[in-house]
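So this first bit is one chain, no partners, the form predicted alone, shown in structure tokens.
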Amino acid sequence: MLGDHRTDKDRQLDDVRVDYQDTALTTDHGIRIDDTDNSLRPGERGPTLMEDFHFREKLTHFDHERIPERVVHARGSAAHGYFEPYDAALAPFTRAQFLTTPGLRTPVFVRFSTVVGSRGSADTVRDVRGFAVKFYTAQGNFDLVGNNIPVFFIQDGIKFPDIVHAAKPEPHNEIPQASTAHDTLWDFVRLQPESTHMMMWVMSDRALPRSYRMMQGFGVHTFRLVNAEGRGTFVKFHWKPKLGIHSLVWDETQKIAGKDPDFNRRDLWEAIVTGNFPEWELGVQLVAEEDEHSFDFDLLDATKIIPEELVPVQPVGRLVLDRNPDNFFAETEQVAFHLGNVVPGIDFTNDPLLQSRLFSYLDTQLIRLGGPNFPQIPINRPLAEVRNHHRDGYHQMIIPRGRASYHPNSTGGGCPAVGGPDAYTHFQERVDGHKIRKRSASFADHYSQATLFWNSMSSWERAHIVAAFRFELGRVVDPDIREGVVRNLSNVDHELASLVAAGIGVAPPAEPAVPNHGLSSPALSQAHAPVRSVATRKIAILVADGADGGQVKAVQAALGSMGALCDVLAPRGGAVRDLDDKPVPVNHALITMASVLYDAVLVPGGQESARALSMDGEAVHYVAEAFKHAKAIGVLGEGALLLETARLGPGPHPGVVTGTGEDVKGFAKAFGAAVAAHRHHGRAMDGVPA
């Protein structure tokens, strides 16, 4: 059977959902409460009396509330879904059910995050986000922990505490908050070259993702698939976003941080509320077992990708949120993913990375979340029946019943009982060697798939990198720092580090330490990407009193059948008058949302408008910076004036559309393109300040 089990696990949740409409308010121990704004005391004036339970018990309450937050990945957000197979294709490859039986909706929740930063600190900060998937299969719940980014800092998982120390706020003064952009972690960097190919990702704008919504994720290791017959097949996990792969440019983010620091958080949550539901597709990419050895990196290696182009990625599924969290503390906060939680027909291999994962994600949430019965918290519990032998400890939450507590035990009928079809069994292979510690020569390579990453670049997307090393580098006080980096760069690319040299007061690489190798993988390319379409993107249409009215609705309507999400915005809240003198709802005023926080910009015509407008700072402030962010612009008709304010240096600019105001109905069709193409950096080589 099938069966529905994103309603299981909402049955199951609903056991602990609590509505307090129409009740009454009492203890944690049931007591109804008559006052709760007064302490007790004997007279008006006098102390607080310590047998007032109910002040006790609610100031006890309160200072226990938090918990520690995660070392790592404390800023996140979360929703609910399903996961769909297409078809059974992945069936040879494995016994996981999930992943091979068509129609079958499995449940899942998956939280978003950025690694760096604490839990108060800004979404759109310049880091790595997390991408984690939690399937509550019939088999019992897997996870699949990974990232946006397809590689790690570190080879060996015993390198992990000196990352994480490095990138976080240096210890002395306990700054810079949710920035790498200091002396600490780029002294890792540059005595650690195994990080080098995944500094070349986050000094691109993959680590700036526009939303979640917008954003790949991937497992990050290799995996093992195996079937039936106990035949293993390496994988690798791919999230390809159905929206398409976008992200915001370096100037934007750090004013969406002041502007709205939920600026991911609440993008993903309106999404679901108006049923724009989240979908990414799962692609995996499959290597024999006898092809290990047939490439020029290990595939054990967490430093490296397998590009596309030798092994290209099999799409097998579809993952959809549809619901947000009820609570984001129960939920959000106290979901404990963990990537030792796998089913029949998934496996580990020996990345060293990903060994150590096993024991740290574990060993992290005992002191989280307050001891081993973690999994019996309603989030984290499976679908699946749970019996064993576990007794006791902090908060158990059920009540086991019988006289055995261990195996083998004849009191019990030998129950719980191992074995049977569907138990676990893992991958068989033959392991043996000399106890040391050395890592494989195949894991010597640091810098080839860096190589390949900057030759796979765009010139924008080289000129977006070159400015985040600068940028971060610029931030390092001490100069050796820096030339180490340089250093460490030429050996990726000798343009690439005499650029970011020229930049941070260093002197550039006399020649090259390492020939550039010249190949290039166009997958790894955002400007490569296909284009999508113009849902969910957020316009911003000024307007003033005097607006033309009828093209404001028009356009409006127009963009919203394509999926647009289209504000009015004015000098002023509530309405303007029109050029009939009829009211036009605004939606926001100009001073409450900052450009920086819509996709595109679009003015519509009505002289009167069009000159308020460009004698409105905030309003000419609006089109130059969406401007300089590379933003789609539409203008109909007097509209332009505000444009020609805004001095953005003679045209026709890319993206910037214009229009009379006669055919309403083409001008949105080619604004809702440029919109569609996200961003138009080809204005930086017009000679136009982008």
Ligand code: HDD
Given for the second form:
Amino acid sequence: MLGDHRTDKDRQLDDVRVDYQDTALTTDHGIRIDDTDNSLRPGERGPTLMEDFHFREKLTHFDHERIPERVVHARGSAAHGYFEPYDAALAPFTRAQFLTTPGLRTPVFVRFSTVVGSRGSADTVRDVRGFAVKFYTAQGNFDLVGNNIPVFFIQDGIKFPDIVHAAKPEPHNEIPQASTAHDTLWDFVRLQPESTHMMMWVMSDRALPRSYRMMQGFGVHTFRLVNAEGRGTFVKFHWKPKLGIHSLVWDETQKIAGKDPDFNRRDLWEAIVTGNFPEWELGVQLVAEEDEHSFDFDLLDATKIIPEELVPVQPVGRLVLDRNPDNFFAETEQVAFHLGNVVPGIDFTNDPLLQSRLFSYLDTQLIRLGGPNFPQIPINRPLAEVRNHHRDGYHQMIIPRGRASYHPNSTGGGCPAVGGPDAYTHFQERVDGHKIRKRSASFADHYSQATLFWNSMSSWERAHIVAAFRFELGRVVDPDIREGVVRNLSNVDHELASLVAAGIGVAPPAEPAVPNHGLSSPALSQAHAPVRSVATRKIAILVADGADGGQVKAVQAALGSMGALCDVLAPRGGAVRDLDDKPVPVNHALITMASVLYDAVLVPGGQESARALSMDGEAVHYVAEAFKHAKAIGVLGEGALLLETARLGPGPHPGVVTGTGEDVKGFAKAFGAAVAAHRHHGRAMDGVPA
Ligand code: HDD
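Rather than the form predicted alone that you just supplied, could I have the structure of the form predicted in complex with the named molecule?
Starting with the chain above, the whole complex follows.
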């Protein structure tokens, strides 16, 4: 579905879009084909003939259909949209016009991904999520290739192959898929303490986003903005989701991985199809060059954040995704991001992780996309004009005319000309030093910010982190590795390490040399995420024959008007009959879905329906499981029977909303508020078997 406007990128893609309606089948060379079901053979039972050019072409193309998947971030999905700055607030800091021209809509293509799993792995695994944005600006493409976690595992990119090898499935048997719960990753972690801060984030709910639309994005590195006078300002980029930051719970993610491995991909796709365009706000943290050394961490160290309480995040613009790709391979798979794609006004810093990426992204596209002309692939083509002396190579798509393919030249009138007001000029930084392989002493503190993160968590976030460490380390076979990690964690917080140790059969660790510093950063906690909204939340309404059809209609209308998406589920597909023998249309049979695919469950009244559902293990499980996953549950009238059958323990329970059925509107309001709160972690739910 198209958004309310078309971008220049969208129009550029028109040139290569192909439709097949009312066309005839041809070979790749345009010859019409009379039969594509039978190969050419002498006699009906004879061998296939070599001269069957259509057969050969069809099979050859098929045989060569796959390209290497991305070495990391192989699984992803993407969408088109636009970015627009709110105002010219950044004009004193950067020449980048797309950031400083109010009302200017720059087309973007955004790809979200998991990191470790292969292309066909499940969406909801515990992992970092990629958040890569290609801005097609009038000054050329700018790629902001970030993640949903603001720090990284390592400080120097020379260690990237090591961390990725350790995290990927183990090399001898390629197990486990899309999971870090195995020996090699944790062996790396215990031996490379700089990864501790990142592992705290990965063990937190940040690694289990409810939706790409409900997660933050971060440029991670400190970049540099450069203004017209050449003055630099350090900058960290942040994306904040309009719908707030929300996560799934671990048990739920594992079940979704089986029930709907495309959960996040489908969510993004459907949100755009239904016109609920995902939106984020771009924010920046700015640090003047002269303040470079005024923090107790190094701005060039990608394992550190700048706490928002020290440098506030200044909102500068919004990103809206309003169009799904036409073709997954042509767009989502072939898009090539590269940190080195910067436009005038944005520059790098000497962050050694950033510097290494400047090499890796270009290099990887050469093997993945098969040669140096990948920038000509439609999704990668800039809107800005491309003119240079690069020539030839596999799959050259343009026909460069004239004799001059060198500079300087007179045969081409000296063109393409060098320079001009829009030309990129690198920030002039004085650099001086000996050639050495050494980390700066300012990169040496690996624990303070891990502790800051832990201290900033609410009690339920801490419980989830401890459970995640217990799960992951519980799957580690080598006891030395488990112990090593626990020792490491003790430097973060002694109680954390002791709690983890208690769950994995490791002796409690010794008190660390440096005690917990006691500092926290409230901005890090999801418990403080300000946005509560019912918009696009999915609600399962469970019915059987004899349901109160009036109630079903009324709650659907009330919740729908708040922006919720309601599905009616029943033991069978099609329709059930209500109290008055009227049909209630059913969206899905219970067995084709699961409570884990919804944000909340609601059971309307109707004695016969409630009785039938309470005898149906599938329906009872919906309620018990939603309870276990801290989701809102609503029951009207006789629907309460399901709460009893699900044996949830004595109420009232936070987030479980009951109503008599007389005031459906009032009930819907209270239930809507419970759904908007996302989860109700204060419940006593450990004893519920689901
Ligand atoms: Fe990377 C892909 C994000 C460090 C090397 N990376 C890739 C993608 C994202 C990130 C979102 C997927 C892009 C897409 O959707 O196509 N990577 C990050 C972040 C990092 C980071 C936020 C740390 C701050 N990456 C990093 C390092 C290196 C790489 C240190 C190597 C030195 N990353 C790659 C790569 C990939 C990639 C091998 C694989 C596919 C691709 O580039 O296009 O070059």
